[in-house]
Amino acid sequence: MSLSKNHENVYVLNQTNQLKGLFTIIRDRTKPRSEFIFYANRIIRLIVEEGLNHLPVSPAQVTTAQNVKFDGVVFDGRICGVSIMRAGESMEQGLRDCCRSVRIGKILIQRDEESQEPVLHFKKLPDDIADRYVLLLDPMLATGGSAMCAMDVLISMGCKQEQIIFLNVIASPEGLNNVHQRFPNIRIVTAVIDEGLDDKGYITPGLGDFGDIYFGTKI
């Protein structure tokens, strides 16, 4: 894991050959959906595990089966996941695989046809979300409009920026800039930072619409 040179509080997975190999598969437009899901899930699991590394811990001592003391740690506080529908729901199972019985909220944001601005349409969040660390889930960070709208929702519910960790598969430099300028204390964990956005606002080289491919609605 490395800290982005251009953005404080942005953490990028180490670009190992394993990770590059996984991205080679999910970016390949000729691969079947089943392979996309399998290898995307592997990447998501890596991102979730790294996101959990950013939670606070306290020292703890236990006794092993050999009756030996072991000095370890326990996590402080409680967490919840919040997925930005629909693509963010693809990351929920990866979080559940790491955190048993984790609570997961949902936020639906859609772009207004006239203003082209993201608009909140639906939210279902734990009542005590202000007392939890929030893992915000969305695989693609393009312009950052939807992510920032979701962050506004969480902050309006009483969350502090320092409580929010945004988990992301592919980010654009433009999206990172936008989010960081507005929410400098929100931590972002991403698997890779791509080259940028094309003239239509899509991430390049990207991989297409993550949610459409993952859930089988790609035309």
Second form
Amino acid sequence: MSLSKNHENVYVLNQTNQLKGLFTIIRDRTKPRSEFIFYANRIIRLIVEEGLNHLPVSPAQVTTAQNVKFDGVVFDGRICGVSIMRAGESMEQGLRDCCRSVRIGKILIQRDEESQEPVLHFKKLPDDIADRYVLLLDPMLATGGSAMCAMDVLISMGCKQEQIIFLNVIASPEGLNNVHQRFPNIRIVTAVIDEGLDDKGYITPGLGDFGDIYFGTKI
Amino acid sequence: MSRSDFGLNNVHVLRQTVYLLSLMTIIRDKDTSHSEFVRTSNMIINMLVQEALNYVPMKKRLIVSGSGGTYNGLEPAQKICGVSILRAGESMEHGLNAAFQSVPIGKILIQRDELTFESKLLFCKLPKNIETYLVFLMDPLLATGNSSILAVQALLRKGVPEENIVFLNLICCSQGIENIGKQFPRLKLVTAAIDPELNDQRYVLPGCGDFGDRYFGTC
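In place of the form predicted alone, output the structure of the form predicted in complex with its partner chain.
Entire complex below, previous chain first.
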């Protein structure tokens, strides 16, 4: 699948009719939750497949059942997923569907009630995360505050920016700019870049609160 | 199913078939690989969910079959939702989803201080109108019961009647059952095994180690 580059290190999925059709369904507030989950999962799978494409490979030769040699590739390096709770957890299964026994770390970031600054509340990560490629998972990238807080955590655990690939469903231009300024070498794979943020800081047109809809805790 | 005489009147242990015991052997074994642990846990979780679904109240439903005959059947009389106690409880969400499509999922994060053994509620997102649901509370290991008690208290604060809570669990400890049973005698517990004791770090013995670490591969 080909892709278009927007900022450097930001990769957006090809805006095919297929993808637009999927987004039309998940953005539609009248659609039942079961539809949201099914079609969001499809978009997530596309994003994961594209994200995995950014991992390094080495040449590998195999012999087919026809006794013919085939020059192929094998993925280099080990990976793990790190989901930014709660919404990011919706993307874990998509990753597991591609990488069967992938290790999954989790980070919980919440905004401080007074200062509105994102604060780390909980983390459980593989001990050897500094040796792995990290697929950081969060479906919505608004201001980028939570994402950058998570990236800070990964860097503090010894990960290099080049090892981190942020997988995302909908990004705002502000979020991309903010992340890219602080972490220019972290790659971002997203399915679509929306217009911007509304005055409450939600992505617009967006789709509302991804975690609430996906897990059924919507008002 | 067999009943136990511990604090809770409603403790149901899965029938200890040789098949179940062979699965439990795999997850208890510290040498079991990560992928096999995940695969086997999922199978046991499916068995637990199947058993627990017998607690869903049913009402009569008369249907007409394709051959023109009538059948006095049943259908669920109450909505169900899952509430997982992060992190380990999240492993059980898929089992519930497989049985009930798009069941709402609430999440509660409780952290146990490993020095004082005191537990604290860190995060709580529950479905709206949860007091009308039958709630499947999910946590694979039940040790002292302190985390579970905090989780149940959070549910009660939202108006969920005690008798509407079914606790799904893989391995519990008799001490934990007593602690919960004293406070919430009308709670129901469905488990695959009751282990006799706890070690010095208050982990279930023999247990299976740290379920969350083993399932998500963060050990």
